[in-house]
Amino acid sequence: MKSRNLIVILLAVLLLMSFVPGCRDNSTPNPDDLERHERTFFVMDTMVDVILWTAKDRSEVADIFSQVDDELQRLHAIFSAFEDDSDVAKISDAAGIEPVQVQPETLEVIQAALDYADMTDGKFDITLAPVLRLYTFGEDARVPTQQEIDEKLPLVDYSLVEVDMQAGTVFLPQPGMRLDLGGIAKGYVVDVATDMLRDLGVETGVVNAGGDISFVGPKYDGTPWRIGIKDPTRHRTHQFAVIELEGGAIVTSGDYERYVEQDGVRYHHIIDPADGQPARSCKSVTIVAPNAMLADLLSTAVFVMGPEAGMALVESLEGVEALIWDAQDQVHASSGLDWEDRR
């Protein structure tokens, strides 16, 4: 659904943990105490980059990013599309043919998907597969022509998607249907590291899959995260923002990150389940949620839906804040959201 991207830099002000001057809050624990540790992990075709201060010593710090890994592993054996065993990849091999049984997990992230699909007038489908898959990027980039994209567009509708739940079985009713399950898995997976890191003892901490950013707890000193947020039509390291927040989650997708041009015309990976073809209303979406899940899927189907519609449903979710830049170099931020403009 989107590779994501992202977009969202920490960079010094994350990495490095810049202050931000303010009060410690008394709850919060004491810095002197805590140390820094690392390590990256490569999951969904992603590295995700676990960052945790706490003082607890190096043995228990080992045994923590061990358990995360297992756990991670066993989300990406269950949610990858290029793991022939993956649910995603059985479920898209038995379309037309009959219902897979599939994990727990798998249920609640396609249910989900379905509901906000739903919610977004069909601009969120994790049906899109046979469709995204048309289009390459990078040394081997391929933009297909429109016929191509027609011959494929009649599989894509998720409300033909038959999930159920008592059952623990997920079905795709016409042969050639297929999942793409990347605009909300990767999400999922954050906020899974995320608990597993709380109810591990982590004080505080971040995780972070190609920008996909959800925090453990405040930042150490007490003080807001401070997230810079990448102006999507200059250098890559430039900020046009800076979003504040004290935990949750934030993603940005963009059209910026995998693209290529043909003809003058940039063809980008966040794709209109209408047309085939790449949204052209927006040119970078940043979502903050209380979730990295509901903030992955909600940066994607904003970005298709446009900042008008898009900005409406984000207004009407509670503790679902955006800062959208739309395709004529209009930002708009949600009523709700802390940032700091650096235009």
The other form holds:
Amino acid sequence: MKSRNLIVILLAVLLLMSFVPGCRDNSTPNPDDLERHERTFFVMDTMVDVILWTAKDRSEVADIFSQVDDELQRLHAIFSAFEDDSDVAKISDAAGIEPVQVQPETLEVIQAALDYADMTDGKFDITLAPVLRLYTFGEDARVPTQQEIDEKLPLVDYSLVEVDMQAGTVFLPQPGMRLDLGGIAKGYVVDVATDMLRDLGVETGVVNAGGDISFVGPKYDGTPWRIGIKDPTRHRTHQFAVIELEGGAIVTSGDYERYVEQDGVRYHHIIDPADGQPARSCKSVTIVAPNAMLADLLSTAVFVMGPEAGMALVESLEGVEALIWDAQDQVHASSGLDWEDRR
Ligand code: AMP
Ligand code: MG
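Given the form predicted alone above, produce the structure of the same protein in the form predicted together with adenosine monophosphate (AMP).
Now the complete complex, all chains and molecules, led by this one.
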């Protein structure tokens, strides 16, 4: 037989196989078999919205949601800066006194934060808490004076944090030092939920913690996930971009998320460790990364680093992309980002 005929026969067989249900690729579920289920959890001051498309029955799904809930509440109790017996609070309360034994998850997140802090030239700093605590948003909003900030800045230095992986302890050597994992823990929690859903056999789904988004497998109908990115100057009503993804994670940090305005100036929640002031060179930073913890950390870090240094860091990292809206309302996209400009 001529090799061309052979190729035609092979193609015909492949085409036929794609119509036979039993021959479907296992990784692509049949959309007709999947039912949508949604549940919202409240952890770490955020609504975590989980949407699944699965062939599992109602009681199996209820069981999966209850396992996810238990795990999210457990992690909340470990990471929250405001729960007295969280690992984060215990480490902070023992600053200058003694190392504290913590959960493996705490060690993992702190070590990742410290590893990346070096790459961000110290712009991402989990010891910023004494300064962060001076700012309050919402009802009793308050902007600290530079003098108050300057009194706390000497306590901010991630390079002093001592992590002992063997002993399972973390130590802050100076009295008054404190930890805040607000720029990274949400992403970690989203990853844990996503991994859990995947391990429990969920075919496809989304975990969304207030804009920290991660995907369980490809979308139910085989098309890419489409994520709208808020216009930071009109965040309630407008999106300025759409990013299509097959999986992984996407996280946005914006100056519109938590802020207080005073004398016409916006004071928001992403702070430059150099002077304790809100970072001024970006309005929004979106990061695409293989996991939500990295995307979360980098969205905060790049926001502080600014478009130039931030984009250079993003370009140096494998599998990481960024879309930055800067203070002059210019938009910068990393070289490998696939995005639709809606401006
Ligand atoms: P995100 O909304 O992910 O950008 O995270 C912002 C949160 O990260 C803030 O609410 C603080 O808890 C924390 N944070 C703010 N500035 C920094 C910084 N320079 N380094 C590390 N964490 C920060
Ligand atoms: Mg972040």
